[in-house]
Amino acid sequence: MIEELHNKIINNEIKSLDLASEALKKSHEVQKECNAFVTILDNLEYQENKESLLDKIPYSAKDMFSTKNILTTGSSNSLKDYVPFFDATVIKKLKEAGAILTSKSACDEFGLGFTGTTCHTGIVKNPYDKMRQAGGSSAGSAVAVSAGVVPFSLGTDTGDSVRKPAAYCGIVGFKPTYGVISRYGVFPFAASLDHVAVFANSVKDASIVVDAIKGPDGKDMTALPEMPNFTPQIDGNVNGKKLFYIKEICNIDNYNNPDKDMIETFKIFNETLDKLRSIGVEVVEESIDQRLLNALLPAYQVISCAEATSNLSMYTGIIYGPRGVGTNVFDMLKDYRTKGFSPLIKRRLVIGSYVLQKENQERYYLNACKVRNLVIKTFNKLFEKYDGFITIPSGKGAPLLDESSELLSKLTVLENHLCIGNFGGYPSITIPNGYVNNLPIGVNITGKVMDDANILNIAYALEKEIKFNKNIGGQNE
């Protein structure tokens, strides 16, 4: 779509900033239906770059990205009036590429949720069914692309916060290798897991955007050296590639009393494996110790909450944010956080503080790090034989809004294993894989570090075989 729009722009089939103006109009319409945005930017900033594929292309950015002179809240009441004085590196690069920021999208508070229901501006709703979640934490960014407001949007992915919403909203969500994109100017959640990621309507569109924003900037110490652009390496030739799927996750026989939607989701997944085989990809079943898989979620929660406790310590109401009431600094801090933080954030900070206490560190935090290390070793060993692994992002379509309880929504390995991509910093992409009960479902491919182009190419080839028909409220043909 981006290349098509670019060609129409240079051929004057689309005039001036008509795309951005149309995006603004759609933003207001979708806001009424889905509550996807914190800020809609009626005064647009544009820096021409006729050589860029993104010139005059509108986009939305999760409200976790610092934007100069534009409200940036992290979807939290604790920063409800915060206006930064600088742009995040990715915002700066997109501006230089000629892309036009039209909105800041809502997310779970500071990116710490997975439902899109904890934004300080209210619940984000799925455009396919307003009674269902868009997924989180990058809910608004997913809706912006899914509802046709913008061709692409920015999100952040710490456990599955782009790839799961992509599945729920019938779009592409791509998280490149850790360090490929600078996180300077992005609110941190869990720094060793956080990735800048992209939503788009196609694999190639996602690749085009990542090519425009990747590369070191001298401001993010985790940044990798510049890599060749990914898009020119996408040709759809995947003959001889090898993928594996995990028996304990992707075999329906491992689940007790699956409902009809789950059965259909697994059926479609197996059909997708056959499509891969038909284009020359070898797909093999591998088994992984169930104990290690069961430890994924606890390890993720411990590590992410511990890092969040450290990163969110800067929110005091003293430096920025609404000043708390009190006669001393401690009372002011307590008042600021009590009023500014949601129950979700408070719970995460309590967990993080507890596991970091000296007497608890070895039992919880260090053991969680050991689990993470074992996961990385296990998958790196498998990646010596395979180009990547393919999996199911979720057992069915988007949950209902009243299914937003963290305890109930995060019980199974099936719903929580995408954090493998964050543990190892692996490139990982979710693409649409059809419909179940009129709701989109996805399929995910994850590969070895710095093998982004290969993973994108496999996803691109598969995308052509699936032929997903984006039709909100309709069925895939």
Contents of the next structure:
Amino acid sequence: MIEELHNKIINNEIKSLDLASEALKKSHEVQKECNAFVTILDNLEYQENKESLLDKIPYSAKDMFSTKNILTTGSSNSLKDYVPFFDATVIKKLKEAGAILTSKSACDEFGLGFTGTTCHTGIVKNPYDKMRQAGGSSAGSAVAVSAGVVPFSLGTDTGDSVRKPAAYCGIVGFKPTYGVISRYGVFPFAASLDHVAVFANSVKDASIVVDAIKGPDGKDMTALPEMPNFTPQIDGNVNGKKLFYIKEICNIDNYNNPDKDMIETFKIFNETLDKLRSIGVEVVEESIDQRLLNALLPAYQVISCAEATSNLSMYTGIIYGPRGVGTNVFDMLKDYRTKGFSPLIKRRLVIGSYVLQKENQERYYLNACKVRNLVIKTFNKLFEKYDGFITIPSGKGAPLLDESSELLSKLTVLENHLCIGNFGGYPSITIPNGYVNNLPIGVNITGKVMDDANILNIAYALEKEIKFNKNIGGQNE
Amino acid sequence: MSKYQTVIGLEIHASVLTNSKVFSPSKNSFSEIPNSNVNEIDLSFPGIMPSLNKEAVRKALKMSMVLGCVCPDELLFDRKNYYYPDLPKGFQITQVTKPIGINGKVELYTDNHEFTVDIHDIHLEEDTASMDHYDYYTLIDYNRAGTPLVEIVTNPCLSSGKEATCFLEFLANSLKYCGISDADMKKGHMRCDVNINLKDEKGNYITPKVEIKNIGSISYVEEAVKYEVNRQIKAYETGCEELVQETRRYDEDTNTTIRMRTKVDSVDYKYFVEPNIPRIKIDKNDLENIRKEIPTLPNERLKRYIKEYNLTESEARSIIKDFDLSEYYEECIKLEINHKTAYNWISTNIIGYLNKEFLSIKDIYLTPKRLKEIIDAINSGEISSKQGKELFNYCLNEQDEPINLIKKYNLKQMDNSNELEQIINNILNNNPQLIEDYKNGKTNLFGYFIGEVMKQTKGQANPVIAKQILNEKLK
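Next block, the form predicted in complex with the partner chain, ref. the form predicted alone:
Expanding to the full complex; the earlier chain stays at the top.
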């Protein structure tokens, strides 16, 4: 779609900044229905770049990306008036590519959530069904693309914060290999797991955007050296590729009394596997130790909470943020954080602090790191034989806004295993896989480190076979 | 006193000389204007990430080698988490898991006594902001925040304030020799915490460990140790004071230590590996190149000056305390100037001149080679030592070669005894009364006669020969 828009811009079928103005107008409409944005910009900043496919293309960025002179809150009361004086590296790159930022989108506070319901500006709603979640944490960015406001948006993905909402909103969510995109200027949640990721309407669009923002950055030591652009490597030829799916997760026989939606979801998944086979991809079942899979979520929680405790320590209200009241600095700090953070964050920070304490660290934090290493070892071993694995991001469509969490149910592993991609820093993409009960569902492909182009290519070929019909937002005409 | 053994361990922070800060491109230099050398990283705005300064790493590795430490195979940093306004990130990036050096050893010498200091580790970390506390508010200056520090931790292996002082001097000198730090405690380039407790004759600890902070100079370390040891002994023997593991600070005005906090209030720093700095392999060739830059260290020089050059310890120390001075001295020795002669010239004439002119020895016109020319001229009897002193001054003031100046000022000794005898005869003939007085016991008139000889020869008379002749005549 970005390529089509680009051609129209070149041929003057779309005039000057019409797309961006249109995006602003739509933003206000969607804001009323879905509450997706923290800020819809008054004034647009545009820097022409005729060479770039993204020239004049509007986009939205999660409110975790520092934007110079534009309010950036992390969707938290603790930074509700914070205006950065520098751009995140990705924002700078998009500016240079001629893309036009039209809005800052809402998310679960500082990215620590998976529902899109804990933003300081209120609940973000799914454009397919306003009674349902958009998924989190990058809720607003998912809505912005899903509802047809912008052709692409930026999110961050620490556990599945882009790839899960993408599934719930019927769009593509792509998280490249850890280090492909600089994180400088992006609010941190858990630095070793945080990724910049992209929402778009198609695999190719996601690839085009990543090509524009990837690359080394002197300000981010974890950024990888330059890699050749992914998009030219996408040709749709996947003959001879090999994928596996995890038996314990993707085989419906492992679940007792699955409900109708779940049966349908798994059925569509199996059909998708057949579609892959039909284009020459070998798809095989692999078994992974159930105990290791069971350890995924606890390990993720321990590591992410531990790092979050430390990463969020910079929020003291002393240099920036609404300064707390108190007779000494510690009371001031406490007052600021008590007022600024939501209960969900506080809970996670307490967990993080607990697992890092000297007397607990070995048992929780270091053990979680061991699990993480074991997961990486297991998957790296499998990746020696396969191009990647294909999986089900969620057993059903988007949950209702007030639906209680699945954390303790038998579906824990099914609903929380995309973090494998964050543990290993693997490239991982969710694409729409059809509808269940009129709600979009997704399918995810995850591959080995630095093999982003290969994963994009498989997803691209599959996307053509799935022929997902996006029935809202008017962007698929 | 001898009933107890003093056990001392030191923790020293030294600021590292680099152009920029250790994890940010901001300038690493002192500025009178608060918060002028800062950017978003130093103030920790959301989204900032560290970029490691390679020069700081090189210098830390060099110090690690100076201390005889084992360098790691890769660089790894950790987060030390705690809240304090001088630490804007809420954590300090430091090294715990894999410090830049571990298990070091330094052989030192003082008072005819050799001892070994075991180094637990040396690590690279970032400094905090500086704070000025007032009655109702505090001012924070982030210029210092994020500047590179090396922290050097010894094992509890020192047994006296003297040893501690000796190690600190070695450390400060080595840091300066290698260009790692200016290492001036009075200016805050180097800060030292001292851990002290006591053992009984059997080697059992009898007092809990006390950490003393805020010691402002090397000389105060010995004072602080002396006070603290006496305090612990008294408290142990009389029970006049409760002994607990605690942190105290040294008060210069009263020369005492004062309680700051007890260990009960100690913080759990919740260390974990810094995720934003990837592990970086250390190249063996790089290590070798760094090692090659290390000059001969002050402790080795001290030993050589005492054992081979026969200087006293305090003489040797006065030379090694300044790298350039020591280099100058060694150059003199290389030119085969006598060890003691070279020392005497440096310690009196040269240092005096440098102090008067506020110069560094590096900038002095009188190179060791020129100094040797002067000394040679004296030793050969070509000029007197008094003339040598004059030549020294001419050389410095006129910035000209000694050989030219000897000609210019006609500096030479009159050692022709006939000529001298003639002059002496004249003097004596003109002063019959004084000769009488001399023979009647006013022996100090001898000096007067020599003075007259010098006056009449414009200082060129060889004093030894002049004295001989005069002695003969006055018999």
